[in-house]
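Encoded as structure tokens, the following chain is the form predicted on its own, with no partner shown.
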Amino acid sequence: MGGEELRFTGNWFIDAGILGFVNLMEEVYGWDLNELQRRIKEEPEKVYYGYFPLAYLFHHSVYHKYIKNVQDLKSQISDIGKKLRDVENSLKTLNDELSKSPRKMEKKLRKQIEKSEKKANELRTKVEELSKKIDQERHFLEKEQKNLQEVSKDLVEELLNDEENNFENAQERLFQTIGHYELQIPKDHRNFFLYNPKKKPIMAFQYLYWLLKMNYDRLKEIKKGKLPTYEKIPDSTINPFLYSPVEFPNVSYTKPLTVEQITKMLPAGMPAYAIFLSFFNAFQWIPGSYVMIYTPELQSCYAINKRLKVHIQSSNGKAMLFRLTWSAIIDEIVETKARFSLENLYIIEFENIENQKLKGVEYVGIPKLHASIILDNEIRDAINTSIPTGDSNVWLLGEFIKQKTLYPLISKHVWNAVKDNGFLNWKASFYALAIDAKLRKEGTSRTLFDKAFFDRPKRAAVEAKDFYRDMVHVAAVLKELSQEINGKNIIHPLFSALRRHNRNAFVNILLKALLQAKSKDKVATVNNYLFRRVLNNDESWEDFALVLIIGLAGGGGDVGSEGKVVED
């Protein structure tokens, strides 16, 4: 009989899981999602209580061993880099004195030289040792892995004919494959039979397979008759995001769910405890915290995780958890148009677990509105770069995901650039501050519930484009009236009203400077947009106001010839 395609479930707790599921298989098997999926319609019983168990074993000794090694290598090259700099730094030093040294010091100095290059290569040496020693653990995994690869279907079929006997017949096979392996004892586990003392592999697979079977007769003889208790009703034992009936011992009256009820809510066939023992491999060590981005969606979240994976490792650990994250998303969107993915997106971090406690978990999520701007290609890629804002420069998009206003940003570009005769980035600014004004705009709706309410989301881009072009055309047309005014000279005040929000000094400066222009059309769009975009806007007229700024400031190369931008 078939199994069904693994799906998510909408709880991210128990979906988190599935992910875990999903990449534990990856990593040890090499299957991506689309293989998994194809081998759990076919042979489900396989797949969860014969390939994952052995995978799971294989995960936390051989590859959690493996890891460890190459950690503790790492630290070395580290410490070593750092000693090795040092004395590169010496040496230089003694050859700039060597150079400049009276000849009778050359001797001592040449003395010294010697021994720092020395010590140098010395330092390099152990750094390639300890290099040749990770490419080692390297090459051991991956031999260990291949070997668990080729004889997994075999082994596989082998001890599922052999169930009934408990595997007594399959156990010098299972012996020969596994027997080696060294359980190292996760971080998220806590009394947990199989590392409470360490147990056999062989036992452990016995524990395994009827944990999974959900066969507590089997579990009590394992354990030698103590009854199964979190083997019935999962805890923190195996998971601290789980209640703890130490510290909560009422918390019996609250009914929490049993292995059989959260099995009901699992793909069929699929068993619960797949996913407790996998629900750590859906997180991502980043360092500083352990990340994973999730939406209610099983194809969109292992994609966006896979390529978060990708941008981890080609950071070098150089990269923050934000910028990865954020990149690992947009460019899912940019490729998907994972509209809804999107819009029910979570990072979940957590810094670490100390005594089977969590610190730091955050949630983090984005609002619809918000998600609507950053589904549109030409709004995305105009905010995402870096704007100079002073001391230093601001990732546009970065603040947008954060919910900050873009205004402040945008006031102190524009004043680096008029100060220092810097580059004024007019399509970034001006979108920052047509979505700035929307979202102002949407801040004081008190429409609830009504259709204009719940098309905010799908107006919201094309609304911040309407302001978007309205902007970039009265910035140009008054670029063009600049000369006539004198615009430089009006600059300062301009700005220093709209630092004390003050309209009507910003208008009237402006206006008594247009009574000077000849170009009488122009200056009838200006006064247009001054109308309607700044008198009769109380909301956001900061933000129509700085335009005005920006295109007596001149520039405007950005956005095309004589401000017009392409309509969508």
Given for the second form:
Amino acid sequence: MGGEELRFTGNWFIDAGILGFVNLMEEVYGWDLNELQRRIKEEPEKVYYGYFPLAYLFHHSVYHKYIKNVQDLKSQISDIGKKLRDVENSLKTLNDELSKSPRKMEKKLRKQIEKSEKKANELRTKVEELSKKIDQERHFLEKEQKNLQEVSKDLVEELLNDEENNFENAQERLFQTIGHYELQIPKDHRNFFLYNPKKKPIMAFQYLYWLLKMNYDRLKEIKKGKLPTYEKIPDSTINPFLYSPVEFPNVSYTKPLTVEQITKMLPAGMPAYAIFLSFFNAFQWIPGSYVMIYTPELQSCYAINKRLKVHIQSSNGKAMLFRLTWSAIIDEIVETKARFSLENLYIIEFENIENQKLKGVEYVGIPKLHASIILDNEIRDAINTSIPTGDSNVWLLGEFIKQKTLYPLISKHVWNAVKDNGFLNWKASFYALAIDAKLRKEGTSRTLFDKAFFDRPKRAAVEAKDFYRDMVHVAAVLKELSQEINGKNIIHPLFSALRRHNRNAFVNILLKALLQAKSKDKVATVNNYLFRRVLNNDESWEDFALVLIIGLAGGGGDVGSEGKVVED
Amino acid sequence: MSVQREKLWKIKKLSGEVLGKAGSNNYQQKLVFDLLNAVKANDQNEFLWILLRAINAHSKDNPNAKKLASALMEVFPSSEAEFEKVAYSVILGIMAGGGG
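Next block, the form predicted in complex with the partner chain, ref. the form predicted on its own:
After this comes the whole thing, all chains and molecules, with the earlier chain placed first.
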């Protein structure tokens, strides 16, 4: 029987389960999405009813234990590390004292130093031992994983052939493989039959198998005559986000879905419980919360979350949630140029799954226009920086992604630099203003669905760069003129005019100052710019005007020789 | 919107051709300075008064002077925002010195 490809349904809860399923299979068998899709196409039964339950049991016993042990060992190492640092500090103080102390104190100090050194060595040995233990744990996990991968092919076949006998004949082999698994209840389940009280792994497999197959008679047998409840209608026993039959007795008003009904929503052949049991595997732990970046297309969602995992591992728990998630998303758009699939992007974040402490489902989609600008390496690199804005530093790219206007930030940055004679980042500021100008122009476009509308994502970056070059050029010219026209003296009045959105005052002050200049050709360049970009531009004149202040303020070593003239 | 833009280009160009090279440097500086003060005060009458006097003084045998006068006739009197644009187009034209 040929299976249908895995795909998302558009319901984030179910899709999280599908992603979790993919992650789980990848973690245990090392199959990436393509490999999994291929297998599902060729042998869906084996994947869903053979490989998956084995992977699930492996994950919640061997892997779970590995994680727990490694965490314990790491926290012990960190405790010892603290002690070691204390000892090393005191050693340093003792050595300092020794170099300054009189001879009669020397003996006593040496003794103390010797004692501390011994202690430090002991602690170092302990750290080494613990690190070795971590290695051992990893080797053990790898061995177990390899074992499962090796035997699973034949085992799965044997199991599926022995379904009628409730796996009586395959039990011996099953026992050899998973008999020693010690199941640990995952955070998202409560009182799940599989774990409470602890069931033998063999029985757990049988139960899982029939649960996935939706065979309630068999489940009833295994549960010693107890009727299946949440097995038929999944509830908070399986996932706290599902309805709770105890806490909400008025549930009949919002009739929950049965497993059969849910199955109809899924890609053909996929058992509903494969999703419910994998839900938790979709999320990554970033200190403080569990996070999944959700976009309703499996391939992108899988790729972004995979990148997120890599970023989290390399950040060593230091980076912020926002930066981590966005780095993952940006990497993905840059690589795949998948600007269209990113319009529906959510970050699903919860603090604690046991009591549904959902922090938020934040919509973070990037419009085509923004995505196409981010895709441009030069622009992205330029604004992928933090600039001081007085009270804090702001990550420009982050603000852009949040679709905030960049003008106020750059205005603050320039003011900050002018006021305190601080650093003024020309490149980032000009690119930010150029993008802002471009977006404002788009925002006020009155014609819908004309040629420009369809071309705009393609053209957006190009136009922003045109603006940028124009800005750099005029700012460089004004920087040269600044001395001639006493530029520093008009910065404050110009700023004040700009703050009051008074174009008249702005142009007036600047032109009066320019009258004093002797370099007529340079004045002509500025005047030309003023006419085209400030006077004839009602939407974004402030962006272009701020550039002139930046020019007067000076700086600009960071833009290089890009100041070519662009006339339109 | 685009018509307005074209009109401003025309006014800028004509102002440059008529007054961009008129008189000495000092004269021109004074003229622009006076015009800037008139725009600053948003005084359309004063602006026109200064401008027309200058055109009159320097328009001998200059066919563009007529064109400029008729272009100005089309846009005056105008709203405050429009006036600023027209006025600065004239000023920038003069400062460009007939070079565009």
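Residue numbers count along the first chain shown, from 1. Fair warning: this is a prediction, and the values are worked out from it, not measured in the lab. In this text, rigid core is short for the largest set of C-alphas that superpose within 1.5 Å between two forms.
Relative to the superposed rigid core, the position of the CA of Glu539 differs between these two forms by 2 Å or more. Here Asn69 does not count as shifted, since its C-alpha moves by less than 2 Å between these two forms after the core is aligned.
Core-superposed comparison between these two forms: the Cα of Asp79 travels less than 2 Å.
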